[in-house]
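What follows is one chain in structure tokens, specifically the form predicted alone.
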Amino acid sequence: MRLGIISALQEEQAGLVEAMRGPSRLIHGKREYFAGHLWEIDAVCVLSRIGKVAAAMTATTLVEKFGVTHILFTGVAGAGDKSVRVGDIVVAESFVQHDMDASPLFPRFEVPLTGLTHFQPDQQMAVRLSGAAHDFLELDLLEAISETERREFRLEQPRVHRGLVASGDQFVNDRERLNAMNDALPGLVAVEMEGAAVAQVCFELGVPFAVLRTISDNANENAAPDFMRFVKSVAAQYAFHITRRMCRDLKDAPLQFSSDSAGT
């Protein structure tokens, strides 16, 4: 197994390269790839930058050039539903590109010439990732996040959600747009800018993947304030500790190499 770990922003992946044993650095396609061992798991860490094209290129390169067998994407997202709060964790069950619309040639949201609107992560990985997230909230949260930050961002009993994540090349910060997306995409739990692209790449290349998102905002007019502070002081800590738990779990009980990632 070789695990590829992608984040869009440097702050979202803080600490992982430093935790690597014997990392080597390679620049390819204007990106820095760090290969080494994370908690005894062979891994490659890279920043994709923001957006679907950037994420798709990075995921493809990880597979084709670096030979990764599994991909984990970590980062932040906006809440897609009122029940999802800042500081909650989303482990995706499926992905859709909310800005994909080639109608009337193809149905809305369908990726042309695939017949698919939704792409599912590998269920083995998603279940393991969800377990790591639950364990983090139960066992690590109070130590990983300072009392000041928990109070500032109102991190009161964060939860783990499973559900639909919508990706698009827009930072969603409009309540009316979010309401329209909820009407069109039942079960929506989060909105972001990369996951569905990684999902499509992994589906087409037959690579198991999973996506972890920390909810940083409510995807409305108040989405921007303190965004980077949250990413640095909260989301990065979530990603680090959950990835550590995931790697240790994989070391003790490796994943099977058959992928059940699919599309609908």
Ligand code: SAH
Given for the second form:
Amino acid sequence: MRLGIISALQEEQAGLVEAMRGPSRLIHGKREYFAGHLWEIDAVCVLSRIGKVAAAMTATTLVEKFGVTHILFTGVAGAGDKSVRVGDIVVAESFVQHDMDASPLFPRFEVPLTGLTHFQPDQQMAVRLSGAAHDFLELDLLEAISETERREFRLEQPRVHRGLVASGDQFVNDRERLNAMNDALPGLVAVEMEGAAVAQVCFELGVPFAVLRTISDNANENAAPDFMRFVKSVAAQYAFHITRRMCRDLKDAPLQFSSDSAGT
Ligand code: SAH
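Having seen the form predicted alone, I'd like the form predicted in complex with this ligand now, please.
In what comes next, the whole complex appears, and the chain from above leads the way.
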């Protein structure tokens, strides 16, 4: 196994690169790739930057140039439902590109010529990832994030959600827009800007993947304030510790061969 780890924001990646054993750095396509060992897993870390094209380009390069066999994406997202709160974790169960609309030629949300609107992560990886997320909340949270920060960001009993994640080239900070998405996409739990692009690439290349998102905002008018501070002091810690737990788990119990990354 060679695990590609994609982060969307610099703050999330820094800790992983620091933790890497024997990293070698390679610049390709305006991105820095760090190859080495993370908790004894052969891994390549890279910053995708923001948006669907940036993420698709990064995922493709990881597979085609760096030979990764699996991809893990970590990032932040806006809450897609009232039951999902800032500081909660979403492990995606399915992805849709909310800005894909080639109607009337193809149904809304369908990725032309795939016949699919929704793309699913690898079930085994997603189950392992949500296990790592649960363990993080139960065992690491109090130590990883100071009481001041927990109070400041109101992290009271954060939860792990599984569900539909919608991606598009737009930072959603408008309640009406979010409501419209909720109406069109039942089961929505998070909105972000990269996951569905990685999902399509992984589907087309047959590479198992999973996506972890820490909820940073409510995708409404208050989304922007404190965003970067939250990323640095909270989300980066979530991503680091959950990735650490995931790598240790993959080392102890390697994934069984499967080819269940799929679309519907
Ligand atoms: N202010 C930041 C911009 C971050 S863009 C900067 O200057 O760098 C938002 C990033 O977080 C994307 O990677 C996206 O996937 C995720 N995200 C978090 N909240 C989001 C929201 N409400 N809508 C869309 N993407 C969101």
